[in-house]
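This document opens with one chain alone, in structure tokens, the form predicted on its own.
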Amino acid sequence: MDKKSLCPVAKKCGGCKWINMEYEKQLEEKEKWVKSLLKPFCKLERIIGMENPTHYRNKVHAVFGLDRFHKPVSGIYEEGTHRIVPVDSCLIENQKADEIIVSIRNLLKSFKIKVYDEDTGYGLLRHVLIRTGHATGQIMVVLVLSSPILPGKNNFVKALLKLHPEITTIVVNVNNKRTSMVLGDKEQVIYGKGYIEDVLCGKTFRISPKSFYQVNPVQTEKLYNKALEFAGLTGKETVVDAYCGTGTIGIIASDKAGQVIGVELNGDAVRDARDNAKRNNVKNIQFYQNDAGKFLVGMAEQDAKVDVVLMDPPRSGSDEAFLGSVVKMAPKKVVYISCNPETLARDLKYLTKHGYKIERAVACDMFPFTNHVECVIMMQYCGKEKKK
């Protein structure tokens, strides 16, 4: 098969920068890049790749609009524009999700559902978002509309389920603002429970339309298992899960920890995290809605004892307030999960100057065919013991 034919729209879409690179070569390049950034601090273990690096995205989003002949199209925005590149199937997206999006587009005419026109603000269907439970097979379809009324709603649901009986829930989300944001604030469940569940590292997680959940669950399990291996928990430790999101890694770590404290600024994520802890009957975890840096500063001021800090900051990395409070508390171990090796290197510079030594480091390929790569680093405190 000619490599160029892997995806006919790759150049316009811009999502898969490395579409024409052999997968082994992609891994090599990512490992080389991380190695060059971490060279001053530590050696890098062999990158964790995917066995089957295609169709891994369990969250698929299609924007709907009109082509120049005023026919409905669905796909993604051309890089840097609001022109829609029509996409029926994508190398990195869940195949079933792509099929459902095509089916929805084909049903529009018979149900007289107009697609939204960004220029005029006229029309109903703006986006379709599909989320799939990798382990459970559950599928959620989110129809993003410009108004809460879907004509022939019940018959539309019946027709879609006839084509795809595997769909477990359908939600209408209303976004009536002229915005590039996909989801609006109002939601109405029109079929099923309004959420799906998935299983990650033996724990069950509830995924709502707006929940944060890693898009590549196969590699997420490998990443989290590696982070917990690095943490080396024995069942007695107090663990802080900073930037904890919906609580996934903290809940997974809870089996092997004495107690876990999760900190997250986003209120919706904290609510999901508490639900997820209840769902898994985890009793030794508490979640706080707070800025991770401020929270840790407060803990440091109270001379709280923490054995391990798990941190998974955003792409911008951490800040000096947070890193300074880590240094002040001097936990025995810090396990840093990073989605941006450049900000990771910057943060490591600070921590290694203040008593930490990097013991282990590994890169993990969460996004094949793109130039993104995640890393896990384990640091141990080698500085002076804190005065009691």
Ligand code: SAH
Contents of the next structure:
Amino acid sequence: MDKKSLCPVAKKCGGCKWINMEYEKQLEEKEKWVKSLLKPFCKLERIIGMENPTHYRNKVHAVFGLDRFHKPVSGIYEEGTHRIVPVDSCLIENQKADEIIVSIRNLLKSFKIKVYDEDTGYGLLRHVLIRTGHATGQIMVVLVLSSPILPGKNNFVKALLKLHPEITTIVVNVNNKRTSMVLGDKEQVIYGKGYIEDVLCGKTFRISPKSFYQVNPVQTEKLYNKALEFAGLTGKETVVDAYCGTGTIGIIASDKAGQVIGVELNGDAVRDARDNAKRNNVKNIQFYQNDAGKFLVGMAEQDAKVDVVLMDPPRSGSDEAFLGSVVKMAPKKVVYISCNPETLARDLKYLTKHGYKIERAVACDMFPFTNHVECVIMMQYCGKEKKK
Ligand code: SAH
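Having seen the form predicted on its own, please provide the structure of the form predicted together with the named molecule.
So here's everything in the complex, that chain up top.
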């Protein structure tokens, strides 16, 4: 093992591929990578890095199990296996969350809580998931159990809160399946509200155990601000927020738009998005649960007038149904947020062939120490005038 490594388990974990690279160098490499992919289309502005690139992850997961000596351990799965590598602290995770996980492990013995053994299916505690609200300081602890009953529940909650009064809610999640999915379907709130809140660009968002929420809140704010700057809204535009997740981007954009239409495939995310709109008293936004491609084909068929498309697809990128409909509706601007520069380059090839010109492009480092990078691109329609 590399003695100088910033993390003793980096190789086994596999999360931080660039753990031993200076941060400045990481930024340079990410910029170079994106530049090489986007070279045919545009120039790249200086990558948006983090001032403080450690402990940025607001969501922390630990798997619980037994070591060779049958002692409870918590940590991560070794990459590609189901062996647990013990971890007490991690360079990129929220530190409070790591401390809480260690405290939970230390409490197990006195509460006679057995950890789950994947081989035999015996034991109770399988995982702990912690989510933290960066701006609010709220903390949610999710105990993933193999059965719904936590013996000595009230005293366990009391003991944990005594050690960590900063915890604002505790949820028991039941996962009795032999699966590598962390969370099961059933949930019971055993302390607090069952969710936490966070604030992004002045709007409040509700985060439940299963909600999708960007993991690096500091960089997410910079990313969204950049996307909005690129969109240059004046208050009148009809905006589509495609692949909208829990509605964050659309809700943040809503103050500066005439109306926003959000589309997202995941039903739970759409429910959260509607709740988030209500919570922020946003009235000019509508969310639809649908495949973004199908939805846009429908809009294009109805000859809908759209001024700006904001899109933030998953790693696989967008598809021709979606992109073809964008071209057909010909919104003045498309702002593309991407977590995979390779599929981004593929999609840009299509859009630039069909009338769009890239005006601005920047990478944003949402995942320091890993080999992932986020990008925001702004395109303008320069093709033939669309007949009205
Ligand atoms: N814009 C959000 C979420 C981005 S993640 C944010 O910044 O928080 C990408 C989202 O695309 C996920 O919520 C995923 O559920 C959704 N998604 C994946 N495939 C989709 C499809 N075919 N149609 C619509 N949404 C899709």
